[in-house]
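Take a look at this one chain, the form predicted on its own, written out in structure tokens.
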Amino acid sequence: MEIFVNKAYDKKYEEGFPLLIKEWLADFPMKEGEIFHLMSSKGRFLGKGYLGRQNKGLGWVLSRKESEPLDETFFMNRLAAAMNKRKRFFYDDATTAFRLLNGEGDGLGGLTIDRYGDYYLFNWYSEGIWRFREMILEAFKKIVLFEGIYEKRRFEGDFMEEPTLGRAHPKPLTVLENGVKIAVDLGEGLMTGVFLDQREVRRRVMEQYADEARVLNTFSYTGLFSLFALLGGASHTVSVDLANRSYPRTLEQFSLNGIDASREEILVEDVFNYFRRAVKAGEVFDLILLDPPSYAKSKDVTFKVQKDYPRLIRESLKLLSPSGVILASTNQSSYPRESFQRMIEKTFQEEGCRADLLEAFELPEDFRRVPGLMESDYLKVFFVTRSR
């Protein structure tokens, strides 16, 4: 099948583009997973891939080489490659999850693979990718040793509770990050536990912010943030998210690096009406940390990165001591790097006092990037201060 690119976008494609984007291209029928030649205005070859609806678009190109087969070899090699860039990563004895194969990133987009100990999590994001799965998953026992391997089809928002190939984990599979015990569960739901992209952040936290702080982590979900503030010395923590899983979820981090949890708070309540309790009761705290999903709705809220970011700084700087940090962090792709910062920045002269950045995270190193493709440079972290 071939697909025309319009004229426009030849030089974008020409360049390297990897992901199909409807309004670029001329009208072509939509089959998941059939394979593809992505021809220029002028009919030139410029790469192949396959069909795969996703949030980012319709497809990926996997190869520039028109007479290169996507067979069982092509996925092998692209595997052994990442892994290849990776390789200190499987000497590092103090961290042990890590981002093994990041979708485009990896020349394989619509796929991420991700390893936590002896065992493999793959994200399946396209009906498309998933067709190519027997293939790769021959491709991936060839090179790769394993106790056992998960799955989450994404695109239909379901997984699997048990391994597809090898053996269960035990409950809770514990991994180890910069020393830090985590515990994670691989079949619980699509989430495991951990996001392995604030790795470095959560490091940062504990070697320098947290000493002597009283720190507020909202969205905590499984508390990571939280734990690691404790292990750099924080003086007390306060975890705050709505979902009831994240009370036993954070016990159980505690619980797993000998954190006495008696002494901190961890409540399951929305982070807005904990705010207005705090401001109430004089709360201070000297570690503010802002990670919320780029979209969240309960009963009585929903919450939209956006629209509603400004309002969880400014309720922020009520709590924030005058030396104190505020942490703020988005994952939503399409919130420019600039425009978040900006947005930041301005929230703080709105409340009468200027934004000092400290310092600023993108994704760490096994989260392999496509430069110039937003959808792949997704995580903004900003640890920002006041001053006046």
Contents of the next structure:
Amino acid sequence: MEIFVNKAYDKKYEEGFPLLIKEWLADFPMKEGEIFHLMSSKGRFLGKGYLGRQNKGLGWVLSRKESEPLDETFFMNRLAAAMNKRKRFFYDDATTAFRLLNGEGDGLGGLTIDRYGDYYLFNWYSEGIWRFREMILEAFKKIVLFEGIYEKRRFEGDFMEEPTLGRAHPKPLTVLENGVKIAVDLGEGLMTGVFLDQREVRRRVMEQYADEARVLNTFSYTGLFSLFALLGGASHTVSVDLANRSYPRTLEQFSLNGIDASREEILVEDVFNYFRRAVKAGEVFDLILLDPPSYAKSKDVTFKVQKDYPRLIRESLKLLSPSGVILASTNQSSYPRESFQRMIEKTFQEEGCRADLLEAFELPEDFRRVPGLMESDYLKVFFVTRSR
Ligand code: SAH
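Switch from the form predicted on its own to the form predicted in complex with S-adenosyl-L-homocysteine and print that structure.
Let us now look at the entire complex, which starts with that chain.
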């Protein structure tokens, strides 16, 4: 099938933009998994790829060579190139979990592959890319040694509890990140227990911000920021998350690393509820971690980043020691970095102080990005302190 670009976007696609965006194209029938040739408004070949509806768009350009077939060899080449770019990780014994292939950042939009020790996790983001599954798995088997493969069909929101190839991992599966042990489960739910994209930030918390600090970790999930803070010398941690699972899973991460959990607080509670109690009780923290989901709905609270972030910062400032640090993070791709930073500065100002930006983090190098594609550049992290 041929798909024609609207004239105004010829240049964009000529420059290698890989995502099919409805408004930028002439009409075409949406057929999941179908291979297309992308043509300029004047009918010149620009690239070929597959149709697949996902959150980002309607399909991906995979190759700009007209004669290159999208077959097993093609996928093998893409995989090999991705592995080559992560040699550093394969040789690093202290970090055994990382992203091996990051969708469009590795020329294969719609699929991510994460390595967790000897096990791999495939995330399929559209029905369209799922149609190439057999070919891609065959290619993978030929060049990667593994014990087991787990898969999640993100487009349906479902996952396989058992591995689809090889054998099941021990429960829990323990991986290493900068020498720290992390328990993961690749078959339980859509999340594994760790967000690999925050690796550099966890390390920084441990090495730079935790020593002797009283730490509040909100939206704590499996408590990893608390764990890294404790290993970095934190004097006390409070971890707050609404989900029941976060209690046992945080205990598990602590005990795996020899930390006495009885001295730490792990609370299953809405963060705003906790803020209210803590302000009343006069609690003080030297490091407050804010890493909420983009959107969360529970029984009686809906959390939306753009609406609720200022409130998170305001509440945090009430609990922050004079030289304390706030880590403000968001993974919402539609929230531009500059706007997020401005929101932080503005909220500090409204509370009568100035935000001093200490440092900022983006996605780590294994989460390769396509320049100019905002959707693949979602992570924004700022360490901020206040001055008068
Ligand atoms: N910061 C974590 C990841 C957070 S994932 C890490 O680095 O590992 C988002 C978490 O926010 C989920 O565990 C979810 O249960 C929790 N959550 C969502 N809304 C919440 C709320 N209102 N109060 C507390 N936790 C909430």
